[in-house]
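This document starts with one chain, in the form predicted on its own, laid out as structure tokens.
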Amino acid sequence: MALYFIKRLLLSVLVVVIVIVALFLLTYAIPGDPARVALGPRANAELVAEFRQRMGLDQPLLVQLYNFFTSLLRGDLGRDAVSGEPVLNTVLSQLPDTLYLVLGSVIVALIPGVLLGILSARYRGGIIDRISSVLSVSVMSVPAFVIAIYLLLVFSIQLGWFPAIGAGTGFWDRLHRLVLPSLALGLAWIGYIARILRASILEEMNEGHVRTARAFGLSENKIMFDYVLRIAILPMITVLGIGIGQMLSSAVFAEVVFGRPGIGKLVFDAIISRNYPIVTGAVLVTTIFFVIVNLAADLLVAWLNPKVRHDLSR
């Protein structure tokens, strides 16, 4: 289980130094001069040099890969390009929103996906059988944003029942404002979830332990609980880590639908203003949280699945 740890921690950290490599390589790879953006079309040529040396941008491109890459070691991931502020605190103070958002929208596809996958696969060609696997074509071939727009007009605007945009204030209300968005990401994966789950569970339920608890006359309910689920849902926990990521690439839909601060919208604007510090550093932010979830995830099932355990101390 150690050496498993050390290679999969080995992997992940491999992972985030190309995404930092594509991220550079992507970002001025866009047109246009980050100086001239930022400081305006009136900006002299002296003012625009001395903005450029300031950021390091006068350097080759190594040369700045290599400094952010030393300057990453020491927790610096440079200065805001517009505010001049720490790129590490800008990010930072935007993250707890999109973390929320996440969070609701992993609520809204878990309990549900859990539910439908468990009924579908206890009632097996039922008329839940049925509603969830058109679930799952239907709403997981629709995007986000376009969920979100409808999600929008329909409860917010015409209806009334939701706020349109804002992150809120107290407790209950950025709780309101949070089921709108938290719904627009997490619905796609409700359906994926149920049928991913399904399938696993009608898979173990063929299992020989699982006949041997049916020769011995236990009820199906309590073998579905104690002996299925617990070895079922391992697959399931994967799919999670990785939809967690989908979730986060997704939420600047959201965000920018909605009007919500966050990750999304701090990227979509840094963009928009060739802002690359801030750029390379919310997206390096939120890869190694990504990186981090999925590594979680993996050890999680390997600690949980004993022919997991038993193929990493072979």
Partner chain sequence: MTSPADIPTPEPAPEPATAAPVARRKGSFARLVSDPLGALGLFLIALTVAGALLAGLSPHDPVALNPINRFLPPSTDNWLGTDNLGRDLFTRVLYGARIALTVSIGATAIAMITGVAAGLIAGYGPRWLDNVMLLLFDAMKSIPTVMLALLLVTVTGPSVYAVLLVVVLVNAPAYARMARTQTLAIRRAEFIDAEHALGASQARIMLRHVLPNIIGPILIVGAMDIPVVVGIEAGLSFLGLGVRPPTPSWGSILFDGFSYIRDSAWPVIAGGLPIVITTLGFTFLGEALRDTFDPKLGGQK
Second form
Amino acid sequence: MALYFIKRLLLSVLVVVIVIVALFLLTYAIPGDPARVALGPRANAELVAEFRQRMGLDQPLLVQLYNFFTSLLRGDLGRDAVSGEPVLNTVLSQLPDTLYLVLGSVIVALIPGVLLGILSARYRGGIIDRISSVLSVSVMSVPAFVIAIYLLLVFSIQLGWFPAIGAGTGFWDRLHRLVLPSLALGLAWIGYIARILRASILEEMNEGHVRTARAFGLSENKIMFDYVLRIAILPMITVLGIGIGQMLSSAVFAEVVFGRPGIGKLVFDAIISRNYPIVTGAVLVTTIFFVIVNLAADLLVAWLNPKVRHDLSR
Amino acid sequence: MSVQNALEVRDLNISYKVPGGKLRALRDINLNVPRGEIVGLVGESGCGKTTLMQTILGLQSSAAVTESGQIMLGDTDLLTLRPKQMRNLLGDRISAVFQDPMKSLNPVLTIGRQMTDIQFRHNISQREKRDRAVEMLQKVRIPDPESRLDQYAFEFSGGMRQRIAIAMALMAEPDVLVADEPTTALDATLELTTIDLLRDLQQDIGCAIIFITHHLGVVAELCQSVNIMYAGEMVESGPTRAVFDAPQHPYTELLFNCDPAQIPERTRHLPTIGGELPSLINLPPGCVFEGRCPKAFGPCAEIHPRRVQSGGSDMVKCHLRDPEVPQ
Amino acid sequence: MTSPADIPTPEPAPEPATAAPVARRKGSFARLVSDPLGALGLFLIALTVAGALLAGLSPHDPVALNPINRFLPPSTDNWLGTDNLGRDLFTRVLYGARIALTVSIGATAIAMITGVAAGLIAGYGPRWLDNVMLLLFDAMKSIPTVMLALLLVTVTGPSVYAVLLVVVLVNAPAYARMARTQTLAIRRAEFIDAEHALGASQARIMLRHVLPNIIGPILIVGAMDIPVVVGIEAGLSFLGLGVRPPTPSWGSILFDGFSYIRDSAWPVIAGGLPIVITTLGFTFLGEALRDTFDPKLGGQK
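Okay, that one was the form predicted on its own. Can I see the form predicted in complex with the partner chain too?
Zooming out: every chain and molecule, the one shown earlier first.
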């Protein structure tokens, strides 16, 4: 079983390497001379040539790729084309705001999602189940940015309950301004979580050990929370891992609509100002984050299985 | 209800709602389980054994409809109980051991946790519940029970898991234990030791056991009386010795003819009898066994046989044994 | 913007899919419509399609500027009012339906074809190629959808083709996996060996045996992908990275409305509503299709 952990870890590393190569090739494919882009149209030919040599742009492709990798390993993602700051610093400085947003969205998704999943499995075929199933499908299909705009329209512009722009200062102000963006990103995942949880609860309910527990007169609540959910929660953890990555990247919509700082807003602005190092740097950081979250989710699922723990401890 | 019966099933009729109408799974079932005795319940797959077991335990599927009948545990008719009242009896006065020991224990909770959980009715400390669990594991001959309580189901062999299941079922010293093919999944040696263990514990505790099986050898070894089911009906009941010596129903006779004990090659399943089970949705008017019965004659296809007493058997449903039917 | 294929569901059983789709085809449309969600889905889609087809009948020009009439509320002349440049919103929404439908259906079709082709190659090719392609599919799934889209747009510049490329890269791996699984299962089956012996060409074998077995599940997943693609197109256009103005896309209508949300609520309502209607329509239809034809695929009911 330790083999599983090693394999899973290697796979993640490999995926990151592939993504890095793809990123490198894409930067290469960006139209226009990177030196020209970096130095601006007024730079003279001499300056451009010097820049190319300094950046290693006159080297063969494979050497450039090697240089790209080694600088990445040193944490060097290049320099912001506008401010000249290291890209990593800029990206990391924007990360916390996005992470708060993702955390808020996870809470929005998790609490009602788990509740609906449990209730609709418990009262299968009943009114709650039917409403929940239509609701799940509906929230899953409407894109986050449409929800974001409608939330903005109704609750900020029309009702004035929430401020429309910015991340705020101080705990309560920040929390207040986090509500609508979190709803916009999290709503869809209520559906995903409710569905996967309902399905895995119903599957587990058919297992022999549940029948045994019932044959001993344990209450349905006890069986649900102590015997079934412990197992049924596992597929949900995997889904949540994927969800966190997707929320992180969809954050751009909530950040643009609600005028919040964050990774998404950073990339959006960088694309408009053609600040490519920022775009690739931010994509790389988000992708690595996504890979790590998924890896953590998979390892957590494995670790929650006592059989795996037992095999590892030997 | 006669006082010597721990459990008594009276004229039980159960059907399932199915798209084509009503599937009449159990029809006029009667079953007497005397106090402290082991009663065998035998039949092929699909004969209704499982439905009967589920109904006794109140674990029937939501599609099952109780048409009529009573299941008496002492003075209580289990069928009139509300779910909460039924839960109060389960694991206390009635318990069960199921077929597949690989699946009947929770995979992510320790054995100790499961064994203390089921003592939720007793107002004693966790420590005492744990001691009680250790004591039971000792009784079912699990070595080193104190430390094994903290292990998970997958750390035990199939035979051990089944012994743990038995320990859990007998922990509350119930009046009735329903054992649903508890040895079918085990190999021959384990089957024997498990049966010995079950009998020892039964004599120790004095409970009654409904032993569901399709292995006639086990019935002969373990049970005082035997009940034969076919296609949702009880076709013959009586003392084991008498039924084995002189089976009254042609179906019972056929079962014995293809009993694994009587044929050289030992098999897990009863060799099949030719023909098919009748449709339980559109029941034939006559005897349910008529289509496969080698001795079928005049009235069998038309008239449903009534219950008669014949030979050493207490009850048999066959025109051949009915003195009022002209042979 | 998550493709339903990203969510772990029980993979379709690797054995050759259940036979006799012909027998099930009878009365399938009736069964689909008898599912209330399926009927509602079809109705919403019909609404969108009708809008796209009838767009030309509108007396208004979708792109001509008319600043004097900006921010008009809905009236008998302008059913959804006008936007910040005085253009009739209802007409723009109808033309937007053309973009949304052609892009989403076209892109899904291309993703399907690319994916199935890649899956066939992975399933039929040598072992190392299979492993490499699996790794690539995994890697592609590991880049969050929106980030991938932003990155690609950086390279290609904003255009419809950028949207197509994003959709293919995001959705094709799911089809590829389905095709690969089925190809491997068929490859193991003996009747292929028999045909090999008879000298049937590889292409013929793939067409004859793999495609009929996966076409059902793939079409269902396709139906469920369409709302995701509608979202990707509108989302990129919303960020100004998709369809170029002045071509009306629901996303750009929404963004224009968002920029002037304090002046008038109507542009935002007009831009968002069709997105909601279309995504809900295709999702309901996809769910109903799955429940009717392939309950295995979702594992929900």
